[in-house]
Amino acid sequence: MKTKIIRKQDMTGLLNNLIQEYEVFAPVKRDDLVIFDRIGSDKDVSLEYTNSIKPPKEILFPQSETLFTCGSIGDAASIEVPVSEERPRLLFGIRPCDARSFLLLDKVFNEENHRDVYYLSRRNDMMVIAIGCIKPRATCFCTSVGGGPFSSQGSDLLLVDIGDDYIIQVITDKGSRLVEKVGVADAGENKLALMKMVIQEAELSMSPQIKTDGLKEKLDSAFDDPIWGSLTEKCLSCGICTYLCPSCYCFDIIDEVTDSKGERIRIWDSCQFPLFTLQASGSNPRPTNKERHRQRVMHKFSYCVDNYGQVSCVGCGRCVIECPVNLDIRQVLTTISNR
């Protein structure tokens, strides 16, 4: 793996140069919250953050998007598909868990027989520059689900903060071409030793929080276990755990029509909503919190293993932090594992 180095004070010039070529998204502060948004200069960026409250997945998979508009003029019908962005996108400063989530979304939206052209139009040519977590939160559990505070999965470049400098780990050919173009120097042995120490300290600060060995089999055998009722009885079905999840991808499609013009719109949906599985007959196979929360856990830690070969959770901890009733997925999984 190639490693480069850049002084933090030089990041300003680098970012401003990238903005000329790419549509750059980065962490920005809005009131007291950090979110990912387009930036017009380096002054918009806030890198002093643990993680954004919302994942940057909406850059690839918007919360609401128009798939096409339709209308009629006389007897003629027309359909118009929105034009995709011309400039390539660059996602700067995301955390490794969020970068890894893109690989999970790729499996869903880029299946051989089910390719989502809207997602892929944003995903193609997108550059991902992640920044490692030197101080993971207590709610982070990425190491329990195959990731880590300095995981390179899903990134083209990974930045490691070593004080006055960033070490740049070059992960992909795309990342290599970028660093060669901007002309950053190679990292020396002393700086690499410091990088290894920073990474080791961060990883040691994270104790294993979920026992994943045999978890899928335990979940499959516990489908009808009455424990689900007590585990999830305080759930409000608010859906915040799914809306803040970087790897959730459920959506609904609605048609809105005014006079002779209409739009087909895709919006995020959630398996936690009571109406999610409500059928036209009035029947609902998931009528209570128990069935809905069980579905979320089973989907992430069992069904996605069957369908995609890995769990659909990156351990970012957003659902742990933001749940209004403190329903902790780590505790749910631990209870099931110990059955």
Partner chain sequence: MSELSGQIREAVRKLLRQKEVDLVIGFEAGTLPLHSTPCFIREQQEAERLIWNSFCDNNLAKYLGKRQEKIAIIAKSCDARAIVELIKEKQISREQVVIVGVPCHGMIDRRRAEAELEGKEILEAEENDGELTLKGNGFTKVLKRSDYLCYGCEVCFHRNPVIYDILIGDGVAEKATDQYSDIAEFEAKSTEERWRYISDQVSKCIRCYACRNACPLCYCRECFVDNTHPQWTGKTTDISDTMIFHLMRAFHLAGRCVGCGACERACPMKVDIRKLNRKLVSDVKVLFDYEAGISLDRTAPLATFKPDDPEGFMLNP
Given for the second form:
Amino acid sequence: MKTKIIRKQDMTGLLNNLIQEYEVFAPVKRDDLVIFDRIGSDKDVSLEYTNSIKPPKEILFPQSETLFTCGSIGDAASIEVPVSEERPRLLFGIRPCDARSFLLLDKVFNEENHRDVYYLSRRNDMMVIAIGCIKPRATCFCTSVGGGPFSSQGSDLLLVDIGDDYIIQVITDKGSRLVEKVGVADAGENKLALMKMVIQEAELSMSPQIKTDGLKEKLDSAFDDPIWGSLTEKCLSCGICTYLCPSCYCFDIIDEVTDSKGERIRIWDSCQFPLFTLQASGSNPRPTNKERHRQRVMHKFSYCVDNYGQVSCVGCGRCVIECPVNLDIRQVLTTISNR
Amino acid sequence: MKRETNDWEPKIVAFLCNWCSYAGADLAGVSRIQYPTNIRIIRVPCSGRINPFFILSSLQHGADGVLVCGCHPGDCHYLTGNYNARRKFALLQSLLEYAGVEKGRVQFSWVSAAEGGRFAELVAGVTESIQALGPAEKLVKR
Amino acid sequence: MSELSGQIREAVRKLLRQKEVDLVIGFEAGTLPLHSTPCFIREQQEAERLIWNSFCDNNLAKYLGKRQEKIAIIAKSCDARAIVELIKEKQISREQVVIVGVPCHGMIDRRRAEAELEGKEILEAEENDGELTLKGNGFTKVLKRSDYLCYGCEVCFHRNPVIYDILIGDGVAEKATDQYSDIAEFEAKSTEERWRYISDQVSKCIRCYACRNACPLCYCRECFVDNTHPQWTGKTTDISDTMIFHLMRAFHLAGRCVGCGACERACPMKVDIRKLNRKLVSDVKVLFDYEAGISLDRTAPLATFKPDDPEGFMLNP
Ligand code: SF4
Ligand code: SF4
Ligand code: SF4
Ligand code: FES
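Same protein, the form predicted in complex with its partner chain this time rather than the form predicted alone?
Once more the chain from above appears, this time first in line as the rest of the complex follows.
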């Protein structure tokens, strides 16, 4: 792996350079929330953050997007598919867990038999510059699900904050081409030693929070366990855990029709909403919290293992922190593991 | 939906209760009293039938103003429909203004079946005030 | 606080032992600092789990509806106020609940406390004697508890449950507050400023519906946002759709909202939901002299009328 180095104050120049060429998205402060947004200058960026409230998935998979509009011209029907003429996107300063989440989204939206053109129009050519976590939160459990505070999966470049400088780990060819183009120095031995220390310290500060060994089998056999009922009794069936989850991808398709114009729109949906599974007959196969919440957990930790060979949780901890009734997925998994 | 302001004419949705206000509008018509053509009348059984959504949906889908009329207190065909509605209307109007929707976008009045002339005057007044406010932008969808 | 926990456990054990109730809804310790979490207890020995502290901020009345069992609920005053409304709206009968009332000193707004720490992570929180001690890596910070209350608690002047079967601990002093000064202040702004503020807040909303789902009075079997026939509100992120959701949710709670603030605390995006709800709470008070959750006997303001209700807002009435 190539490693480069850049002084923190030089980041400004680099970023402004990148803004010339890419649509750059970065963590920005809005009121007292950190979200990912398009930036116009390096001044908008706020890298002093633990993680954003909303995951960056909306940059690839917006909460609401028009798939096509239709209408009529005289007797003929007209259909218009929106085309984006945007420059390629660059995500700057996202966390390694979120970078990993893109690989999970790819499995869904860029699956062999189903290529999602809307998703891919943003995903292709997208550059990901992640920043490693020197201070993981107590709610982070990336290391329990195959990631880590300095995991490079999903990133083209990974920054490591070593005080006055950032070490730039060059992960992909795409990333390599970028660093070559902007021209940054190679990292020296002592700086690399420093980097190793920083990484090690962060990794040591994290302890395993869930046991994934044999978890899938446990979940499969505990499907009918009445414990699901008591574990989820307090669930409010809101959409926080799914909407804030970087790897939850469910959507609904709606049509909006006014006078002579129609619009087909894709919007986020959540398996936690009763409407998600409500059938036209009025019957609902997942009528209560229990079935709905179990679905979320099973999907991430069992079905995705079946379908994609890996769990679809990156351990960011958003659902843990933001759940209004403190229904903690780590606790749910531990309880099931111990059955 | 941006509209040219030059020769712009407001579109006003008027919800009229069937028993008094609609009859009042009818009387204005058969008496050949002139009033502005900006209103699009929607007849409802009673002012008590007005769901606040009707009003918000109108504003969302391009109305520049909304006028709601029912029978005078004591005259409601269903006895108390308008009394109940009056409470809702008071709150809704206050909430909309509070949230920053211009005062006057949504107006309420009582019109009896005999008040053809008053109805015409009312419509003229409402049209004028909404004209002065200009096109509604705030709740319009895209 | 720990005495209160003890008394609650005691009362609950007795209720379960004497088979007066089948289910107890209360709080237990959460998995995160500054969090307690709702818990459901059916056996006497589980009563040990119950706790009471300044982090019991969910409104437990949310969990009462659509149950058959006889239920005891640990209710601070805003939970009790919600129960009053639920009884009046026939969502639960008075006989089905045993209300274990807890006079309340106000709950901690964890975001306010967190804001004090400039991004440092709180790993442990303790409270005693009006103090809140926050600990994390390399810091300990002691805060004055009463400076970090939820806004709804700050302006609450019914801190003692208005309805209960068993009362835990001693009553607390009610404080005189100027309840609606925030509303008056907002009203003093220009129309455009108000619109800008509200739309700015609403534009943060991600339509997760946690506000609705946390609200004890939002119990409709089918909420208007879920209704597709007719589709009252659009589901896109267009600000007009989201605005109509918020205006209508506030309106549906007119005369019913008990000001518990559960909606606002649930919101991950920190949308200032209270701005709309409290306006209606105050209007209902001014126009119809009604306060939600206070009396079982008074009819809900939108289910009744007076012939001489104010109509100055109408065109030449
Ligand atoms: S399930 Fe929770 S912890 Fe896992 S990726 Fe989603 S939001 Fe993060
Ligand atoms: S609207 Fe909010 S403050 Fe009012 S009762 Fe519901 S949750 Fe409580
Ligand atoms: S909880 Fe907040 S983000 Fe979720 S729907 Fe309510 S206002 Fe919107
Ligand atoms: S019938 Fe006219 S208001 Fe009720």
